[in-house]
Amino acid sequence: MKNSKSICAVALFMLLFGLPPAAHAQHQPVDAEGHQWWQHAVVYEIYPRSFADSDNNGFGDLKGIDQHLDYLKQLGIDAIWITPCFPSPQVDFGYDVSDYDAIDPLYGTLSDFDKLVADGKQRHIKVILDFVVNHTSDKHQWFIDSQSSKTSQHRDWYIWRDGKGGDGKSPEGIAQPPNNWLSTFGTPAWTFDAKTNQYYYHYFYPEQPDLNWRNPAVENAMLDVTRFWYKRGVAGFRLDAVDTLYEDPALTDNPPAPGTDKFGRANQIEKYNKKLPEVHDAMRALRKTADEYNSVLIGETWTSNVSQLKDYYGANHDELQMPMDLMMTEFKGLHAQQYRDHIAAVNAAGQWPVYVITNHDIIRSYTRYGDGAHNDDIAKMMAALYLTLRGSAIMYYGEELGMENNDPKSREDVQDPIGKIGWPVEKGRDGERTPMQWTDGPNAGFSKAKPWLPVPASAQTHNVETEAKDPDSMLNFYRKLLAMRHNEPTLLEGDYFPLNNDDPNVLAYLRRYKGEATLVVLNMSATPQKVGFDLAPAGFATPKLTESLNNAHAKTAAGADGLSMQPFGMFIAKVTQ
């Protein structure tokens, strides 16, 4: 113990005053002191196929989302990010867009979308769309024209190249692909077109040909797409696969890397078809257009270090306002020091962080972190982490319920093409995209028809209807936590002050603001921990703590010698002098 008198005073105050009444509804945010709305926002990602089915055909839709806006309002959501709902052949479930200026009939109509935006506005919930900037569907009119002849209007809107060798007059004489690049989805990156005797490039599936962003006409067309939706009231875009927008025009082969990938192919360093400097030119152009409408850009920004992440903000803060920190989703296990070091690096970068712990491409956090014995407590602890840090937060639908992955049991069950290609090493992404769990009834209340993906057995206990009745449920924990985040000045405006930096098991920190602070303590271990603090260096020589939130199933007890934390316990308290 560093300061037994301080912790004794802390413990006495907590024991005397106990837990204050929990906030139940989202109130107006505290004055943001010049911050943009998104800097304090919680953005809720919705996979529209899986959220709510209003017409009972087994697929979610826009009307289904609209019908549950009050639920999202009560939860404490500021904006919804809807993954692609544009017309699409659905090869990649909407990420193969055949028309950027319409709504896929699977999800509804433009009128349904306009109503969703208007109804969201009434509830102070903004709508953000997913913009597929790297490629289109091969059924998009641009590509159909591009493929029609070498002299077509849109030929140079895509990446067409001659192959190597061969006479092109017979299957045996077809030239080889222009270089060794690979598709990230397990197929070759080049597809031969017999009609024009050339290959076209696709970083993803063959049905998703890459746009040629080096052609100014492509850039202008894509900027016009954003204007179309901004004028309909969209608050911004999440930009898909931004790293792949440009390729080396010389088509230089990628160098080899050790090992093989999940499809059994030799690894390579994606040096010449990913993260080229020109990507930032495109980000600046998209940002300039977004600024015309006071809109926000979120980036799918996969990085291996914070320095790379920082680049996406732009040297003059003229690129993405919200590049997602996806690095934490790749951490193996729960290690306090790893999270401590990463958070410190993000804060030291001097930008506005955007934290994410899962999404539609990543195994659900409940499954990824769970140990089979403390899953709910671990999920609550991780919620307390990403929702109390300085920065914005993006949460995935169902996180507030403790939804888990429901992976396919056989190759025949797989919907996601990469799961079919890579089975059994790569099972695809179906498991993290299953229907929202509304009730404990048939199909979890998602639809009266058979849903496009099956719900897990855990839907019987982890669903909105059941959890709403349980004060200790995951859902009610999230509601309390989000209410606190929206109404507590320290969590809105406060700085980040780490505590007990040498503790290998417990991550602890303060969020300080104008003489007050919020203390966050997270036991990331499977064993009980005793934790004490010296808060004097943080400006609290004689601190008084009022408990705000605790794990229901892993209660943290306060005593004269500190906090006694149960495995994966979490503890949040308000600190005053």
The other form holds:
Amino acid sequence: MKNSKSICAVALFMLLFGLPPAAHAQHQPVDAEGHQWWQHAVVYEIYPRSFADSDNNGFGDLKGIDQHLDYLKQLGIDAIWITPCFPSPQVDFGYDVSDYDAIDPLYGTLSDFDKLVADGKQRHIKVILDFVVNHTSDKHQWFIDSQSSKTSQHRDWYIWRDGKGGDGKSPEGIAQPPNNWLSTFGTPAWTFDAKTNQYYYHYFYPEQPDLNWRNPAVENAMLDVTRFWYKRGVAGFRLDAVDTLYEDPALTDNPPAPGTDKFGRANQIEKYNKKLPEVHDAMRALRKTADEYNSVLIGETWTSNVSQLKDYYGANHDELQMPMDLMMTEFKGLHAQQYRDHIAAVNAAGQWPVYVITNHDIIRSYTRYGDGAHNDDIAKMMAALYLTLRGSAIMYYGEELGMENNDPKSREDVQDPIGKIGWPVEKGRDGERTPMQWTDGPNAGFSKAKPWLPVPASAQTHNVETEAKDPDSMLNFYRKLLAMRHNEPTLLEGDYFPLNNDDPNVLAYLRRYKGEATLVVLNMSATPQKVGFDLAPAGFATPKLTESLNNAHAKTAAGADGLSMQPFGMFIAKVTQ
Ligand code: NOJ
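Let's see the other form, the form predicted together with 1-deoxynojirimycin, since the form predicted alone is already up.
Complete assembly follows, chain above in first position.
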């Protein structure tokens, strides 16, 4: 009787309030130090077009991801971030969303998505979606309606303005766009629409009109989108292009800056269309909703200093839990001091860092850092860096294999529109989005059909099947490193204690926790280095070192007078008293 009463109560609750949000129970604080799951997580970014093609049409899909969850589990990641898989004309390969509440048929169905979430849950792999908050596709119903007339319901959901200097009534009378702002994708930022004789604003392609976040209806609609997916069990969102959510309502011209950009246009300081203070209001609203579902927000936060990055956490920790630190991706060359200074500044800021070394918009790290002679060793060393620092890490698919950039050879081969607009200076982002390399067979085992982008020749050696058999491969290195990161308390909880602060070549640090530490030593130079450490100031007067990992070819020898580090050698050891 008692049971049937409570079943009735649950049924009544469901009748009145609908299904309880599925996500709640999954994302509670996890450890003795009060850390949440995402603080120890490695989030694996998947570009769904390029990961695995289950139906052999040349494009990856959700089923393809699902079929490889065991691979990801074995690799040792905690969550996948899937770049946009919503219905889209695919002008910007999904970053032009025409319906936020569905899955693009190219990638599958909502039930494929639900199955992916459920299968991920069984393996303790959470699913994070990419939320394009700044703009929609011009084929979204909101924009179609907005464009239809000046008095349409959604007119004010986007940024429409009269041209400057004209009578505002005829194309001839509209001499110039409303101001001098530029689209970051090499086109003008304003597109004229003859139907209503006004311009609309787009920070990206003309097919990506900017939403007007000053309109409360827009904010409400976007919060509802997040609720739709939270209820389906997503663990959070990566928020796209948050810097550009707001524009100066007075449309003040941006001031000029020296030089020209990669599209040959005069540079300007994006003072009036980027990083406006109101962005933080939107972050707080999105966070409030995320908190209702115990979910996490990652931000695509392009910042030029740590203070800007800190702002994205919110003065009261009420904005993004995980604003990406993308600053290291812009460093030129490998200079220990540059990394040391940056990491010190990030730690001093007192927030939980989120390290990233590459993604679908950035030349792959293997290519960017590689010197042609030590590429694998450098890639392992850089992996050791971003995966042993105090903080969360976001890795890009294929990094664990040493996938390299495969840039188009001619303008005709380019798929990414910015590569066509900016050729040859800007080749676009195809090179970093090539198919995942599963085997050394045709199309790297990604698809039986011709893939939408070609695989590089290096797929012959750098692929899952081949690397799985080689104990010294990048893949096995990543597996060991990720296992260590998840099991070693000093790496999970330890503080960051820099060592040998003046060494121009070798970056070294401890992660200390409860009287133990992990020592990480990275030779960022192409020459052998000898290094010794005085660990007494760090609390280890008589340290004992037990080696945990090095990068096979660049073996490092521990001797009485210190470590002999090979070019780009890395060395990780457990330190006890
Ligand atoms: C940032 C995304 O990462 C990029 O791929 C996209 O083109 C722009 N935002 C526009 O959405």
